[in-house]
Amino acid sequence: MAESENIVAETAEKIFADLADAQTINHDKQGAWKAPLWQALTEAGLPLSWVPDDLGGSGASLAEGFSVLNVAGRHAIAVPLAETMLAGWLLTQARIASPDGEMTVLPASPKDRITLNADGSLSGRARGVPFAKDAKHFAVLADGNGSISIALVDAAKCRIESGVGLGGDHNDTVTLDKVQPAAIKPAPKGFDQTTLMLMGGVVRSLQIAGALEAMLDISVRYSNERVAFEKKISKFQAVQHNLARLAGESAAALAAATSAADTIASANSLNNDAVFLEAASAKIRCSEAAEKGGGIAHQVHGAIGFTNEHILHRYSLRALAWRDDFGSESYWAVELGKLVAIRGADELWPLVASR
């Protein structure tokens, strides 16, 4: 990690440690912790990390922003930091200035489409949009008139059907019915919905990897505290084996996610096979690790890990929920298979070996 990335990550870590303690949040049923946390994040410029200074952001690099997302995953925060960062990045692709406040992106699934009408308005339905109910604006990728456009839309002009995801956060359905955007510009050449889904997938992969790191720390700590049959459960071979498996899943997820993030951060364009391979593989591997790792962590904790009073579910359920955002592992496995089939057997090994 470069020194600048380390500084940005440390800033995020300090904010989360001070204002997003998992136990404190778990006991606060009114959500009073959200406003101070978002205020601190905003003052530090983290929500608009990927937005240049001249467009209203803090002008951080992609690598610096990715480091923040991994830290955010380790704290499993329930505010739209990742979504606002991604929305700001999307708007920046079309040189649209980012407004203040919470944002999220449309669509959040590769199966949904937003259409640009002939009169310049937007229509369509996007399901499973994270934090749509909390957002003040949407960054929208729209398809129409033979081209791809990026738009900024006032959330108040859209119909939002409230929903709750597996992790307990807003996961809503947004309907646009001839909504006039606040700003709209053509997307860069080669930028399409797959590009957005790949970037979103890497964002979620980093968050999942961070959550798995936290689950490993919590599980190891608990195994050294819990006593059964007159000795700590960490001394039992079966528990040690499970913790080793959890450590393996966490390490695999972190390696896949950071490799994809590094590839994107150093790429001249996101429209190439290397980025596709890394991003799709990261989402597949991290999603698998979320299922396996979460199961192991809960097994180590036993019944107490399933209670609402324990903090473990904040990490395990969000990691599972993040699997479906911006394309599930099964979707990306199919897409990756299609790429390999199209390129042919002779090109597979050189591509894999180059990573």
Contents of the next structure:
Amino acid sequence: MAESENIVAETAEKIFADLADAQTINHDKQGAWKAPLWQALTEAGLPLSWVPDDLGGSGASLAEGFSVLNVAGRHAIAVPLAETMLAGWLLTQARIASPDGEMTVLPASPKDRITLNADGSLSGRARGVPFAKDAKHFAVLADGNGSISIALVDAAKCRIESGVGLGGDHNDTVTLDKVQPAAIKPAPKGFDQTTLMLMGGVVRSLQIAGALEAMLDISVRYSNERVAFEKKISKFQAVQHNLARLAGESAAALAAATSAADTIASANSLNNDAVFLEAASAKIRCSEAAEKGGGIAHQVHGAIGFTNEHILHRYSLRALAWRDDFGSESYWAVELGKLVAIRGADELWPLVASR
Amino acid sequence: MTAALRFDPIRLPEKCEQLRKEVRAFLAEEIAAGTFDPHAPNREDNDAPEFSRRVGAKGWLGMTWPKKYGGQERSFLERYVVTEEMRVANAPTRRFFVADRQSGPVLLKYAPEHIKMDILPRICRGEVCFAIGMSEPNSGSDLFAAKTRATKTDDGYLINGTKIWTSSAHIADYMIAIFRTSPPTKENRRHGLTQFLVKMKQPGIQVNPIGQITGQFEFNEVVFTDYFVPDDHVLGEVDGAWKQATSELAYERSGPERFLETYYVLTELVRAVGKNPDTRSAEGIGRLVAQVHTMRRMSVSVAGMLQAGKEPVVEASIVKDIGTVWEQQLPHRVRDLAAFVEETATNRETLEKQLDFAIKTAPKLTIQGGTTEVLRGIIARGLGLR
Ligand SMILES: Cc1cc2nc3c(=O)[nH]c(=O)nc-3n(C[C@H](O)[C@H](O)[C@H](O)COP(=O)(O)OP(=O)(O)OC[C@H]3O[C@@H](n4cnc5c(N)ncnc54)[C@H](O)[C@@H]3O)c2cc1C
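Right, the form predicted alone is done; let's see the coordinates for the form predicted together with its partner chain.
Time for the whole complex; same chain goes first.
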């Protein structure tokens, strides 16, 4: 979807441009920018984009929400916007109303499980939960009594061991020890932890693609400013070729991520090979692009890009960090490989061509 | 943001899927009838004139061209489906592929009407084979260094010089070639080349086969000695071929043939590892599938741009760059992943043979149709660096 057709993404773009300038944020070590930004995002209804009006949200379409995430990635945004959107989406699956304020989702890794106990309480541990420390509520997917449930949990009732991820954002371990949820309902038929991980993976893919677009942009600009050997470095063929490869990685990430988002936005069910292929591929390919593309962006910037003062790390490190959330590319590659093997050699091309 | 590279998620419309079924059914019949072996991409000669006619009879050549020239006025996306299904099946497309993709569109744009009426319907019927005469011994990447001369006579031109690496020249009926009609100018070193339609199998042309490291004979040296081309065989502007040649290359650069040439080894790898792959094979296959899926999504997206009448030069170059690097690495990755597959796997032998051929093929993939380095230069220009 072209941006100009998407008023929601345009609103997000404007808020980030006004209140989340990368340079300003980078220099403000106290985080004074966070509150006004979050407030503006909330006033625009963005954190609850995917929650319908009657459940307390702003009722944007899936497609509109996805493009907000791509924009957020371009600004390497370090408030829990994506997490709150995802949490609202999860709660909505079970028609649980979303509260105000920051939220995040657990589990955030396919390896962790939260269990629903016989007494209706929740137990379990979730590692690598983005922004848990900043969240007022958690949207939780739980397993138990032979079925899958979705719950809203008050963050204050959980134990949070705080951690910091590669990108400098909160990445915490959350332990639930017989916590009574504020609300709990059965997940819709066919919805399971894989569904949540795939959706989370697509969210991260769009953010990674956005961060790569930004890295391409600042790298091209820098190469046109920096002079060495009496020339702009953009005039050196080796530098041009590096930037051409960065453009390729950025384009591949964007193509994979938007294709997966489009697939989910127009799917009747999230429980089929097409969604799996698209979402898993997006996470795998975007993660690879983060590594290759981020590496090139740093190379082009030389030492300056390696400093704290420069904004490059805001994008490069977050893109690298996002690879690990909701299943790493290695995890999804194994799962996708297994699916392909089970379907068999003669079904591989039909699967690829079906998209 | 600077260069906004958009690859919108274009989907193939429903009628493409109907067409895909027809193409698959046709190919299955051809395979059953023994026309070609889908597991043997390394066949000696990829030329199959009768097959070519049958593809033409289906209406799958010149699909996007006007009906009055034998075309079907169908979309680029429909043509895309036919191309990818043929490619994945390892169908013998040599005789018609270049004409359909590239030469026909050039004639449509630049040839006089009587030539269009003569040749285009025959291309559509799968009867004629085309070659591309761009490269010369001292002019490859630097196309504009071409020296083969076209000297004006009363009613045409006399050609003298040598083209090289000319794929299919040995079986071709025609070649679309660029020749030097005047020297380059100071302001524009690309000036002075003209595009011509050349009839092969005439006196004054000698085609000398050149063997390839795969053991195949696909490209040739073509020597012109006082070869006569009539005036009405000039295509487009005299001395202005540089504009035409670069737009022609856009057709060459983003199609499914730019990442599917070694695809067959991936299929055979999946067959060889079976239903319960170990973690290493599963992970390797998963990555390769994610990569080919992404490539294809990008390539379909560019086909959508072409269909919408855009000129996606940078996007097409990106697809060719990433696509050819990928298809070049693919046989090597498959070899890595197949290392622990049991010797007794049912298709181990087929896989080995295919790998052998794909590894031999791989080096050319990033050279033909414009080298990686040249493509990256085009992308860099698109980014505003040149
Ligand atoms: C299988 C195959 C089929 C072919 N079929 C045809 C055909 O049908 N018709 C036809 O006309 N041609 C054909 N070609 C030729 C092909 O288009 C050329 O090989 C290609 O354009 C490169 O030219 P070259 O081989 O002369 O290499 P060169 O131009 O000599 O290049 C050698 C190396 O130098 C690099 N290089 C050259 N210039 C630059 C630069 N400015 N910046 C950076 N690096 C540079 C190249 O990238 C390459 O790595 C075919 C080639 C192959 C391999």
